[in-house]
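In the block that follows, a single chain appears as structure tokens, in the form predicted alone.
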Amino acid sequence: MSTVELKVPDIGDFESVGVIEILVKVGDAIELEQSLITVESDKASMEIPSSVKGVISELRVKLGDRVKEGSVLAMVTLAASGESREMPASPGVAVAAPEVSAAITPAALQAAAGGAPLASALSPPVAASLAATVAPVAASPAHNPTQTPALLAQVPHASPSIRKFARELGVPLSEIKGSGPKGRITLDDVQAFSRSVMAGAIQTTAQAASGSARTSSGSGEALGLLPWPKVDFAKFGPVERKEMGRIKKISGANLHRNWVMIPHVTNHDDADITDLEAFRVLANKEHEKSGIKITMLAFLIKACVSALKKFPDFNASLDGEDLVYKQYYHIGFAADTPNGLMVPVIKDADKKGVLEISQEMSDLAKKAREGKLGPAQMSGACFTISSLGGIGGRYFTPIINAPEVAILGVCKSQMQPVWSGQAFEPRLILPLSLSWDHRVIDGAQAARFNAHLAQILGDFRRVLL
């Protein structure tokens, strides 16, 4: 049986991310694609899956570590039928260390965290082996022996969503006593701590050091607004409390920031897609055997690329006082999933045809619904399209996905009577809603962008010009 290294895969544009949760332990049997650890950046949290099937023989990371692409997470002894996407470990890998790690039980770790010597919780042979392994490290001048017993206490026991929530409120998790299983910090713990600070009943360590009683509670007080109303809804009738999904919590915080910080303006317009829809239906019949279904969104992506080329300010991003103009055209599209809204990205849409875009959209949307989208597949977008065409509606104001400067919202197309100059004719009309960042784009540019987009959708031959 062979042993392989499990490494951190591509994590997108992040240089490094922090380990906030370890989901496996030494001795666990793991399956392909099983989540191993949870990491968190300043934008989101994500789970790192296993690329092999086997048994964890050694963990190479701990809570609080920072990892990057290529970092070794664990050593795995492959199952008899396991297949690896990793390179096998070198033959000289020692096997004694996993045995020592497997013998360190949760009780032993808790004893060490409580101040008791770790060796007292181990059997004599294992303790002797551990001492022999640790002694050279302890003798190193750079080693700080005071950090080892308190390692577990340094990282509060809380889920990624709770950490995110606490960070937004400015609540120090290290000062909260968890009421959940094994001292896990819950949402109620964070809210209760925040209310106590706001009421002046307690002070955080930072407040005590600075002598300031003012906190960043996330309730609106920091912006000079009235506190968020606290209501006991149960006194008015039956209620049911459910925790929000992780994706909604993460996206909600980003949307809140974008709505507050970006001066949104939305232009509404209509596009006549009668001829384009007829062509789409005909193309689907011709390619029926290929299994590829061409959607109107695929045409919209190509039309938006053409508009971005004509109006490069829409393909820019603010970086301080500079504008970064992108020479590539990556288009994001909002996908509705059971866990919340996700935005996969079609890379280099200018170099792909409508058929290729349709196939890629179908694949990415399926991965989004199954929760298998990687960070690289949701990053790098220049412009985003949010389509409600399959649901209904007329117009809406989509929120810009920073650091982009614009987003297009489309609703369900409807047949309407349109005056041709001689008579009213039934035409299929697609509502367009373009939200744009007024710091970068002005009203005239936005009106021209929408008009150009409507012209392309009305006569798709303009894409070739």
Second form
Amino acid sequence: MSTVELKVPDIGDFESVGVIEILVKVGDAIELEQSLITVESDKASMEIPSSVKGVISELRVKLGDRVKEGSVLAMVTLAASGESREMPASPGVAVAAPEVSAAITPAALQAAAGGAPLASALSPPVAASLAATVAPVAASPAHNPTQTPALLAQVPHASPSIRKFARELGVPLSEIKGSGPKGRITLDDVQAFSRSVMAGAIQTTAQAASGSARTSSGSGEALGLLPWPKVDFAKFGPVERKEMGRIKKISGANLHRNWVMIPHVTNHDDADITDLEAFRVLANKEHEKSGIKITMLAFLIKACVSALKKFPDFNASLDGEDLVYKQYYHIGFAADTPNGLMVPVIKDADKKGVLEISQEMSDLAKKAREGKLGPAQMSGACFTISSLGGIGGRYFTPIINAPEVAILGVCKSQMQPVWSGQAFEPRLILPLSLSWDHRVIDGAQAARFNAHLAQILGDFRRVLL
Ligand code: CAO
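Please supply the corresponding structure for the form predicted together with oxidized coenzyme A (CAO) (the preceding block corresponds to the form predicted alone).
Entire complex below, previous chain first.
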């Protein structure tokens, strides 16, 4: 049996990178190209794959270590029938010269000379470079005892971008069951998990352990801000203290993250819905017997689908440095419930009529108020509408529901005098407030999106164009 050192290959321009995940443990049988650790620079995260096949006999890194090209990650006892190859380029990492990434021990060298196990375990370029990379095991520094079994157990299978995304959301990958090939965790899995937590359908282990979800009232110290003011309110008058509800705590933490992490901009516009409202009233009369109430929100959902089709950037999500353009149109709508804000999702709104959407919305809103929404009914949205139309107000700044990139806020429509060219006419005007992620969308696009929406709401026949 021969043992080799697994080293960090050329990782491009980075002086050193931090180890943020260790994906293997001592005793693991590893395959060629199997990911060993995840490292992160200030720009990206990447997985370092193995260049040999064998069994991990020692780990030389631990979480938080900084490594650079040539750092020894692990000792690997080579598989008799193993293979080896040069390090492949990781996404976003330029691998310069084809370096030998596994430094070879004297035992391995001996084996190579003898031909047998090592020759089959190493590729020709690796074998050819043996002399330059001999690193006697005995002389190597004592390794750090690395991970606790708990950390090493059950390393989830997910790409670096998904890991990064999960980290940004604070989603523990180890608690997600992957739906991708070989149980790989997909973007949808992370989103679904996050929404379930937000909706209170599930709790992360950390939340369960602490007995509560992370709330939005952090100290702010992590952001370098002044500490939150601590006031003894009772000094100024009688008070009553109540713990925030579970959903409020969870949604608060999500809203806080979205507010802090997304560069929000909000464009306000108006839509003339005089004719649409007249049609809605008429349609409701005609369908009175069906028991379905056609709502303005159902028309808004259809209008938004049309706008999302015309401006696909609004139907996208950021995934690392990529944009994922969704070819489906699932629209979330904010529902005010006694327990707090919930966002049920109308799936495939492009394939449904206004009647069907109205019916589904009413069912989902009822379930939301009764606290009976399942995670599947709150996941997968591409875009969200938050309607305060039934309540009041003029305009507001809705917070984007990550990883979506925009949200439409709607307030109460009001009769207003509008200049027709000849005279002021009374028209029913609906205020629109579109918040968008400036990393993905530009102001001009947002203004066009709103204008398109207003055009459709002004004359719904345009949806057919
Ligand atoms: N302008 C004027 N009137 C409006 C309107 C608008 N934009 N939108 C709805 N209305 C009217 C409806 O026609 C209805 O009137 P009638 O009872 O006379 O028919 C009334 O307001 C109540 O409507 P509704 O709110 O029950 O129905 P909806 O389809 O508009 O909305 C739902 C459903 C679930 C979105 C809504 O009940 C709700 O929860 N809204 C709050 C969303 C929220 O909290 N957003 C903030 C998120 S950020 O914290």
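Numbering follows the first chain given and starts at 1. It should be emphasised that the depicted structure is a prediction, and the values quoted were computed from it without experimental measurement. Under this definition, the rigid core comprises the largest set of C-alpha atoms superposing within 1.5 Å between the forms.
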Exceeds or equals 2 Å, Cα of residue 32 between these two forms, core fit: yes
Does the distance between the two CA positions of residue 55 reach 2 Å or more between these two forms, the core being superposed? yes
